Each structure stands twice: as C-alpha cells, then as structure tokens.
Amino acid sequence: MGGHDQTLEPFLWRAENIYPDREVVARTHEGTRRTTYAEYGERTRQLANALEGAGVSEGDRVGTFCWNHTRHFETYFGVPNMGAQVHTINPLLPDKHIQYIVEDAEDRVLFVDPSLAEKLAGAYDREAFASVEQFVVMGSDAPDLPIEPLTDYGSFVGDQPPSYEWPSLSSDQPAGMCYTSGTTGKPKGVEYSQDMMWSHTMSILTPQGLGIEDSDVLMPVVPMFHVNAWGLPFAATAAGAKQVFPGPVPEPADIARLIEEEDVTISAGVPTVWLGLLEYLEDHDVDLSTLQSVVIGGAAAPKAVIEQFDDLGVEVVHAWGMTEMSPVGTVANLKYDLRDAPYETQLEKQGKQGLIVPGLEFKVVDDDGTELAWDGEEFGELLVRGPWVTTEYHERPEANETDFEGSWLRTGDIVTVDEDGYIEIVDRADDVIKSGGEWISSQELENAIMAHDDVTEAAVIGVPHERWQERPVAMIVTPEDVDREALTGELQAMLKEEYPKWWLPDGFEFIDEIPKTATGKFSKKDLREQYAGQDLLEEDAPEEAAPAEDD
C-alpha cells in the first residue's frame, strides 16, 4: 500500500505552518525585499489565483525569464502546485536559442525581469513566442516594449484573494522543465515530474547531501534559471530555513554585504563567484564568521580555492550534477572513516566531484560497455540511474536514443573512482567549453566562423584560464593570400553581432591544417594536446568573459 502522492505542495505547507516568521530576503533594483513564510504562502496562491485567471491549467507551461528574488521564487510553488510546470529560461543564451526554447516549450504566460526586458525584446518573434498569450514583467512599471500583451507583475496579481484550493496532483504530474545549453546542437528540454523534484529535495537535505536545517541562512548566488538554483530553494522551504536571494547579477561586494547583513550559513554557485569573493576579501574587511560553508558546482573546485576558504573557517563542499538529473548527483563530502585523515588527503577528497548522494546509483563502462574497476586508474563513460534522473528529452526522439540505456543516463563525463567511491572527471565525451560556470558550444562557434567566404576550416577548444576554467580560442584555416588581421577584426565584429559577448573567442590563431580522425572529423582533442602549454590567448581574458547582466 502507498502513502499520499509525493508533490512539493507539502513543503510549503510545513514552512507556512511550522516556520510562519521565518523570512525570505530579497536584494532588488528597488531595494531589500523581506517577506515571511507566512506571507509567501499566501503570495503564490494570488499567483495561482491570478494564472488561473489567464487561463493557465493542468499541463501548461509558464515561463520565467528572471535573476534571484522573492517574486520569482513564488513562481516554484505556485506554479507546480495549481498542476502546471514552472520553465525557468536561461536569458544568457542566444536570441535564437531563446526563440527555440519558448516555441518548444509552447510556454502560455511568461515572466521577465525589468533588466531583462530589452533582452527578452530582442529575442522576441512572432512565430516563435506564439504560444504566449502574456506578458508579465516582475516590476512595478510595464515598460514600452515591441512585445505583447505586456503588463506589469501587481497589476496582474492585483487583489487576487490570498485563498487557493491547491488540487490534489499525481506523483508523475509535470512540475518543472529546464533546458540544456544546446551545447552540441539544439537545446533539450528536460520536464522535471512532482516526485522527481519531491526526491531530489528529501535527498539533498540529508547530512550526506547538503545538509541544510532549519537553523540555517541559505544564499543560493547560483541563478533559479540554472536547474531551479540547484533545487535549493525547494530544500530550503522542505528545512524551514531562512532564504536570501542576491538579485541580478551580484558584484563581490553585493555577496559579501548579504552574508555580513543576513547572517548567511550556506550559500552556491559556480567557481567564479568564490574566486571574486576571495579577491575581493584582499582589499575589504569583511565578517563571515556566520558563514559555514559555500557548495561549489558547475565547474571543478579549484584545490587553491577550497585551502583559502579552509583559511577562513569556511567549508567548501564540491558537487556535481546535470539538467538531467533534477541536478545534483554527487556531493564531495568526507566519509566517516576520512575525518582524522592527513589534510592532503582530504583535500584531494573534496577537490573530486564526490560520493553520489542517497536515492542514486552509478556505473563506469568502457566503450565495449563492460563495468570498471573502482581503483582511481580505469576511466569509462559514467551512466547514473535514479528517482530524480530523467529517462527521456521532451521532444527528441533522436537524443533518447543516444542519450540514454533504459532506465540509464549517459552523461557523457569520462570519470574516474577511486577506492572510496569518489568519483572525478577527468574529461568530457563532446568537446563544450565552459566558462565561469556557462557552456559555450564550440561546435556553433565553428558554424559561424566557418561561414565566412575566407575561411576553410575552423576548430574552436577551450584553452584553460585561471579564473573562468577555460575560454574559447579559434584555430583557423584560410588561404595564402588572405590577410590575417583584417579577417580577425571581421570574425569579430560578425561573431558579436550574433552571440553574447562571453561567448566569443579570446584568440584567434591560425594554422595550417587541422588535424581529423579516421572519420574525418576534427581532433580538437589532438588540437589540446598540440597547443597544450601554449599561450593562445591575446590578453588576459576580460571580464565579459563571464556572464553579464547585459548580455
């Protein structure tokens, strides 16, 4: 015999209740927002209330185009409670991704922030956004934009009743979707079911996953478009802790002010985040004595990184994860066994991607699919199966059967695990680059370049970078006669015209053939390992190489 459907809407029913006083903080352009559990509660039954309004149901999808705040978070229950599906939507994407994604998705209303409003603008077309039927923008003025209908988020609450009937829902009810990057074509959504985002968060709450209490000050700087912010927004309402959101694109100072200010304990997100934090912290005075410990996921945890913050009184705790995977999959933290050990030998543990966390299994296979060894030498493909892993891509038949092994992900990370059960990347399957915790296709990057009448042949690789792990360097072909830098300038000015500007090469180095394999396909792994030690870039790399507000 079964209990009650395994859903979300009992989280919020247990912070309401049991944690009514506990607050939600929120940095905006218009200032810190601070509200209660008690009086969030409420908020996404207006919300719910109000889509109901719009004509939202059962199955529909609506999107979110936002940064970190309280009113986006209202849109992770009130949305999957009424029995629709909460799309966050990556706006640091090309325009023509975002197209796709929205057309895809058939989102029916779709929330954006007022700094995101003239991105959203220029991403906007007809065919494309069809589906959508409104416009909300998460301010208190709808700007002029060529986009409609198009109001403004009070207006469109207004004065719903703060009463709702939340319906009971199926466990296998569609609750979330997120989006891959698209980083080795189109993007691929990932629908995200009531008990999938139900187990994710009862797993990551354990002390083998994160850990989070009710005691605890949760700052999750990683952004909600990114895979729900890791799903910590939903484990920190399950805990009853308090919840402090950054706002749009917080500086180091803007980090540091909120974990002075609202006593952070746990706060996330990618290497870069840390890294100018720390540098930061060179030139300020501030106090962290509160904080306890930072997640890092994304991108590998740099060992100078996780010895800094050691310094401080600060655990850093390493994780891993995928879209696919609701996301997290595997947490860094120290066995029992491995709490006295050498301190080298710890933080050789914490610098691995870690132990996968309870409710998930793993298997390491070589190309012939036969299991591997656990003795930190063997490397294979890593496949891992779970209640929170997807078994399918909406839409994309092609993808699942590539993608996956029955009720196995293939996650396309060549891995090593050692005796312990740690597992470590050691190199990726396709040949995507990330920087400051955002995948770069270098595949699309090679597309346009290669478009150019002057181009023969182009490969573009990550070269690895102190602070964003890696940037984009194009290796190029063209003929004798073509005058080298009057083409970079153009390759330049024509890859700008079409991509964010962290996506674009910081060098451009030219050659005389690009190796192939016995396919005929590019090596960019003999290309890595030709130029490895070299010096591609043309200059350190700036700081639009990581995602910006304007991009």
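Just so we're on the same page, rigid core means the largest C-alpha set that superposes within 1.5 Å between forms. Since the model is a prediction, treat every value here as computed from it, not as a measurement. Numbering follows the first chain given and starts at 1. Compared with the form predicted in complex with another copy of the chain:
- Core-superposed comparison between these two forms: CA of Val25 displaced by less than 2 Å.
- Put the two forms on the same core and the Cα of Gln443 is off by 2 Å or more between these two forms.
- Residue displacement note: Asp95 has its CA displaced by under 2 Å between these two forms (rigid core superposed).
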Contents of the next structure:
Protein chains: 2
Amino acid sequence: MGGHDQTLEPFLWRAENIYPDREVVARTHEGTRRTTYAEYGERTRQLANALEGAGVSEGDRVGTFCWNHTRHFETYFGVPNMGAQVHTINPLLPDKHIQYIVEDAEDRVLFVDPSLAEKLAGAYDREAFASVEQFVVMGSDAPDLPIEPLTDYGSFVGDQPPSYEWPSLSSDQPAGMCYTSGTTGKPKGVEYSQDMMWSHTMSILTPQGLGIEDSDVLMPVVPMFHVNAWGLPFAATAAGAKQVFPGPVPEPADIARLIEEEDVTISAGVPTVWLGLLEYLEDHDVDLSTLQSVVIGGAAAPKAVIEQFDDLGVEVVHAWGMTEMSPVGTVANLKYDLRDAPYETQLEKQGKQGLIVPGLEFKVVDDDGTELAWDGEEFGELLVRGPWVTTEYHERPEANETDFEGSWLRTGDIVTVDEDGYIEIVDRADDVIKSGGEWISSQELENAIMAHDDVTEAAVIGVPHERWQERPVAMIVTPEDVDREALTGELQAMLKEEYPKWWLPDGFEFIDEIPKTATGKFSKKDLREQYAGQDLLEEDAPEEAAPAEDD
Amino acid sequence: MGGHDQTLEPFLWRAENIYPDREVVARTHEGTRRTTYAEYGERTRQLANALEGAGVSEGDRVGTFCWNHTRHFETYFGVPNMGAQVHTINPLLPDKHIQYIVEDAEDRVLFVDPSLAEKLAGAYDREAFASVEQFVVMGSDAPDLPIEPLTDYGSFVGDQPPSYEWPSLSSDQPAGMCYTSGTTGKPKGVEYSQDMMWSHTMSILTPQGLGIEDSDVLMPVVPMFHVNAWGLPFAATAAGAKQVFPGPVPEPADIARLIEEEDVTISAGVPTVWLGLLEYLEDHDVDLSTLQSVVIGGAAAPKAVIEQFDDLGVEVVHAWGMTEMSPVGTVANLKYDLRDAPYETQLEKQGKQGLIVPGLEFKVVDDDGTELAWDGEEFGELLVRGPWVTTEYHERPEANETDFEGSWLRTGDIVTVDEDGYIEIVDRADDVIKSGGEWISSQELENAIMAHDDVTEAAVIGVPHERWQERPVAMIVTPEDVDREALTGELQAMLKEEYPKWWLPDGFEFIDEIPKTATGKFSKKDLREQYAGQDLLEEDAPEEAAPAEDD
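What about the form predicted in complex with another copy of the chain, after the form predicted alone?
Time for the whole complex; same chain goes first.
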C-alpha cells in the first residue's frame, strides 16, 4: 500500500518550479553573489554530472571542507539527489581528527574552500586521504597546494550540462554524514538516510519546529559543517524561502550588513554569534526591522541575550539537538497558555532547551532506568528516539553498545523536565557527580560559583570518594589579587543558601586555567585526568553526602 | 543507520504528556461533552484492551459508522496504535456500497452511532457482514436492532483498564483504510500505512499545509468518515491544539454556536457547509472573532464564499486532495509575492486548488504523456506521487492497472497550472471532451452556461462524432416558462464571446433534471448512458472542430 519513498529531491523540485525566481544569496570574498532557485537547480545537476564524471556513484561519499556559501549549498542537494552522501567536515577540528574522519568516511571527492585549503593541506596525510580521488577548490583557481589531484570548482562543474535525471532512490538510501565533535574520544560518524533528512526537514517546517514560510529570508550563521547548518538549508528550500549564506568567518559587521541588505527574517547560530552582534549594535546603527527571530543552539541561550533581543523586537528561539539527531530535538517555543504568563516565567521557559518536536519521543531515567517525574526537579539521563534519530554509529561497535538502549539514543545529557514539558539540560552524564546514590549537577554549581564577581572561571568535578562514591570539588580561576580564603568562605555561604548540604563542594582548588576542548568548552575530562590521584578532598567531608529523609 | 519507524503513537504521546489539560470537546445529543488529552489517552488504551478482548489483533480491521465525536476520535489513535486498521465507513452511501465495503474490508468489529444504527441495520446483510464479530453502538444503551452480537460502547470499554502497552510497530504497518466514493463504479479501498499517516500529519502541520499551532482550536465539520476528516484530528493532536467535534448532522446554528462557545480558530468542511453558515449569519448575530480560517475542500470554493468570509475577517483556505492521497495534496495559500497583489488576483489564486505541499511531486500530461507548460492555459491530466499517496488499491488489480503509472497516481483530474504554480481543476478525465485531438473542458462550458439567469442546471457531455471523435452537447434544465429557442440563441452568442468556435456545443438539449450521484454531484456518466445512441448533434456541425492554425 505504502506511499512513495521519502527523498530530498521533491523539496528541490518544488523550489525550482514554484519559486524559480526566489533568491539564494551568498557573501563571498568577491562581494555578494546572487542566484535563484532555478539557476541553483541547474547547478546541482551540473555538479551531479561532474561527480559522475569523476567516478562518484550511488553509495559513495563526497566530503566538503567549506564555509557557508552557494557552492557548498550546491553539494547539499546535488550529492544526495544522485544517491551519494554529502559529508560535511568541520575544518576547525585538530588535524588528527580530520585525518581520522576522512579515512573513516572514505570520501572519494573532497571540496575545499580557498581560505581553508592551507588548513586541509596541513592535515593532509597520504594514507588517511587514500580514498580521495579528486580535490576541488571552491574558487575559480586552484592554489598551489601539495594535495592532488587538485582542480577548481569552475573547471570541475562549469562545462557540465545542466540536465541530469535524478535516480529513483529508496527511503533508506544514505544521503548525508556528519561526525560528532569528539570532545570525549574519537569523533563518531553518523549517517543520515534520505528519510531521516526528509522527516527532519518536515519537522523543522512545522510551527512546533521553526515554522518557515516562503516569505521568510533565512540566514544560517551556524556553519554548514555543523550538522548541515542544523538542516536549515533543506527546510528553507522546501518552503521556498530566500536563503542568505554569510560566507567565510562572518564578523558581526557582516551579519548586521546582511540582515539589513537582504531583509533577513530568521537567522540561526551559537550564542557567541549573538553576543558578538549585540556588542556590535552598541556602537552601530543597524536596521533590524525585518528580523523576526534568531535561533540559538549549540549551547544554552543566556537569559541576557534573550532579553536584549526581546528589547529589539526579535524573538529568541532556543533549540537543542545533536549530531545523532539530524540535529533538532527540542525547540523552546512558548506554549499557548504561557503567552500571557509573567515575563519572568516566559524568560525561564525560553531559556530551557524546550519542547520535543512532533514525531519524536523521549524519556528521562535514573541509573536504574526508572522514568523520572516531570517536576522540574528530578534529573536523569535523556533518551530520545524518532524517525530522524540515528540508531547506530558508523563502524563503532563499542559505542553502539554503550550509546543506545534498544531503539533509544542515550543523549549523555542530564536533564529535568518541568510540568509544562520543557526539557532543561543540567549536566553531561560524564560530568554529573554521583554522591551516595544521588546525582549532583556540576553545571548548576559552576553557574552559581561563576556568578561571584571574583571568579573568572569555575569547573566542578566529581572526585572519587570511598564512602560516597564521588564528591564535588570546585576548580576555580580568579584574578591574581583576589583573597582566596575569603572567597572560599563567601562561596560556601552563598551555595549553602541555595543548595542542600550534600551538594556543597568538599574542596575549592585555585588553578591557573581550565583546560578547553577544540570547540572552546571546558574539558572536565582533561581536568579530571590532570588531577587524578591528587587529594582534593578536605578532611571534614559531610556526614551526609546524600539527601537525608527530611531533605 | 535509519531512524526509528514512523508511527502515529508519538503524536498521541506528545499531546497526553505536554498538553494533558488541553480540551477535546464534542457536541452530542446530550449536550456538550468535554474531556482532555490526558483522559482521552486513557480512553484509547481502554479501547485497545476492549478490542484485544474482542479478538482484534495486529493487522485486523475495525470499522466505524459514525459522525464526528470524541468516541469516534478514540478509535483514531486507539485502533492504529495497537497495530490494527481503523476503517471509517461513509454512512451516506447506498446500502449496496456499504455491503461491498464491509465485505471487502473484512472488518472484525464495527462501531456505529445510535442515530445511524437503523441505516446500518437496513444495509445489514448476513453474508456481506460475515466478518463482523461484534457490533458496538456508540451510546450508553444498545438499541433493539436485528444485528448481532450487539453491545454498547459503555459496556464494551467502560471497565477496561486504562493502561496498555502499545506494541512497537513498523512504518509499513497498515493503520487506516478508506474507500473512494465510487461515483464511477464500485468503491475502491485505500489502505494507509503508519508512515503514510505520519507523513501526511507532518505535511498538514507545516505552514505550507495548514500551519496548526497549540493555540489553535480546530473544528472539523468535514465528517470523520471522509478520509479521516482530512487527517485534521491527527495533526491537531500532534500540535496539541484543542479539538471540537460538531457531532451528528451539524446545522448552521450548531456550527455558529460551537465557534462562539469554544473559540474555534480553524474549521474545515465542504462548500455547502459554509454557504449554509453564511446564510445563517444574515439573520443571526454570531461572534466569529476567534475564527481565523475556514478550510474548504471536497469541491471548488466559490469566489463569493471567499469574498464573504474575507469581509468577516476570516481567511478561506482552499485545499484539494483525494482518498488516495490521505487526502491533502494542494493548499491555496497565497505566495509571498502575491500578498501585495490586487485583490482580484488574490481571489483568483485562492479560488484555485492551490500549491502542492512540500514532499509531494506532480506532473500534468496530455494523452501522449507529454508534460504540459505551466501557463494557466494548457490542460491535461494531473499525476501525483509522494509518501502519503497510495501506490495501489486493495484487491483491485484492474484499477491498479489503469489508475497508476509507475510510482504516479493518475488523479483523473484535468488541470491547468499557472506561472505561479497554482493548480486548477478544469474537468474530470472522464468528462473532458476530446474533439479533433484537442480537449474541451466540459466544466468550463457548464459554468458559463449556468451563469445565465434562465438556466437552473447544465451539464455538457461529449457525444461520439465520426470526424471529430467527440463533440460537446449541452443538457439544460430551465424553469417551465422559459423560451428555449431564445435562450439557445443567447447562450450561443454568450459562449461565442468567450470561447473559440470549436468549443461551442453542437447541440442544446432541454431536459427535466440532471441525474445525480450518491454525493449529489452531476452524474455525467449516467447522462451519457441515458442519451447514448440518440442523435444529439445539430446538422450544421462546424467545419473546424479543433483549433485551426490561427486559433
């Protein structure tokens, strides 16, 4: 009985035919480049002809090492529509990770931006890159680089015919691939089938996702190498929205200019992007009147950012997802009955990771797998499943053992769910401190400690403890002139006000800096390793390091 | 790699957990009945327990013979979630069709409304209904009827436990079933798999569909036995919207009252429903301030209705679909660049069947299968395909031969597509008149003729012609006192103004009435049969009955 397969191609077909003149705009080194969906469609078919000529066929992988621009976008439909897999590589990763990723994915053709060509050449390793039969620089000229065979995009695609008959693909045909950022170990490959990308696209289109319309002008500042710019280019195409790609390393001035010039209505990026823009706005007069919403993901949306955008008449839409989830899982849209709630309540909800989008399911479980109450208090690990959530990693049997539970993905995030259904991440499963059979959120303690003016950075880690399994210790960075003893006292008093006794750190260590991951986050894994075996616990550890009956 | 299966269950799960207090309201014979998604969820599990107790298991079909109310809605999730198929039967069909449908579907349990029980008893036939092991009247008491075994819903479901573990289902598990209305022959069964219903639900949620939000209050006036009330109850659940079911045979007064009392924001139904409401509004003061849009489907939306609702501040959303398409295929949303167009242009677009929704594809072909231009002029048959379009009928090999072309469904509709991508139905494939290798739209001629004040009804049919294959003849109903000769002259002059010479009917026949189908439409098939063999063509048939070079 079943319907036709779920593939990306009809989304492109719709944009090409119903919105042939709608623009696709990109900032490039040579200024703004403008094209239309009609021209874009032709380019995707030229690209498919070129790739076929280079020996790429169904099931092959094609890598990209690029910023956000129209040519990169051409691979988004051009590659999957021909039955191959578009594999976006994060160029900000350490060379070792890039080598691992290319070797693991066995990319046959690799597209690279001129501005990233040197980085790629630096990571180049003949053995790891053995599968790559063609490098294509995304410019008009191929620079002189020690990678080969090397050509430029103009030569590769330019003379190809603009017609190509897309093959009939099945729903489970591999279409995309991304790697997790690998903050804890080797990156893990996640493959996306056609129907995963199809259903993810539909979910983003819904009002419960982002509700994209043809009148929207969508600018993903989130890099296209971050889980396909959160899937936004696919959804924008399906909607017939205008798209704006901000090009290589967009600065706040570029983002502001593009919003103004292109009438951007929705943009999306990590919090630092928006902090940068807000700072820029302090000294510059920018017309943001067309901008309706900014989507914040990749890290928690600070309340101050939500408030400042609100003052500008721009709604912050906080979203959460994972590479394993294509990536969107929750969006913090305000529920109907919160639209008249006090502003503080609204802010609180908008600052959480949000509501699960239709089509997905989740549960929050404790160590024993028991489901926890939705009371905004109890926290446990978040498990999710659904049509666009992967059920395995690419050739990583050991991770497939640990990271999945039946059809459920273990997100590794420790969360609460409130009475309204909003999910809030309180910690990472690796970082949560297990004390006397109960869990303590390291992130919550860190945030509380960092609220003190004399604290520059703080990380709270669990330290092994004979009786209580683990106990929290705070690692703190301060300016040089701070009285550490006094600060410790103040912090202890402050935390005591807010948290149960058994949550209070048993030690306060002052260190020079907190180690960071490749993406700039605190690496508590490194911190734990660095201080392993050292005696970090004070002698007077509490009698009760788990909640007593009356807690 | 693939994600989890696409099933309806997560939509219910989301409503139950994130919107437990959102209301589900129904008009009943005993007044308004109110419940919540939390209670509704429990009822679906009670129902599943009851059905399991009655011997229903995965793959079985459960029939319904009911109006729009909460109990009927309970079967919508309760039956598919347990792996069975919910099969809604149109109680307005002739007895013979009902017998055929029940026998063909082999329903094991059949739910019937008290007000429809007599109709069912009339259609009851021991042999055709042999598969039915249990009849359940959707009231508190089972009336005295000659069908058995018979029980009432209260007894059937009442004492069942409210917990039931929904089985893990695959995407292709049969979940629903409807029959085509059978205007030309036996009804044809269309089965819906879980993923067809899942993807259709997602498409309705998108802004390109109907864009349903949790703040919406949705009232489907379209009967739940018409392709699952166009799938709206599923989409409303996924969105967490409030639902209002207008109960048995809702009159304009009931519809007006429910809109007012329940703050309905979106309603949906066939044109006659809205004509009735508009008439009612002439003499009654009704507060429609919450009503944002009415969805019109099932037949073309008259321009006057669009205009009148527009004056009331209510947007008419014209949609088109088919039983074979779950059913929605197009929605006449205004494109971004038409929002500032002249009102007349907007009206014209909103009156067409609309734009294809994301995820589907279509083409329009002539007799040779050649694709036609999108110019709003050329017309041909519409073919569609996509994840929620069926690829076969239930056990109808001969229809499967003729009604599909590879992965494409032949809709049987003759359409134009304009430059903006709006599809407009100009005729049915069976009714279009093939003259000299070119096509003439019978519907267009009928509409033009019916615009004359002296014409009550008109149907234009193709009559066999030796030289031109077919020629149009107009069958006309007038009031008794009309001068037919004068009228014929006026009509000929009028049509000559608007249409090429070869479109003009070769005959004008005056008859007493035009035969109708079970659903009240003109049955041109019956008309053709009735007048087969009669000489309906005037002697002076035109020299050119196909376009000349200069036409």
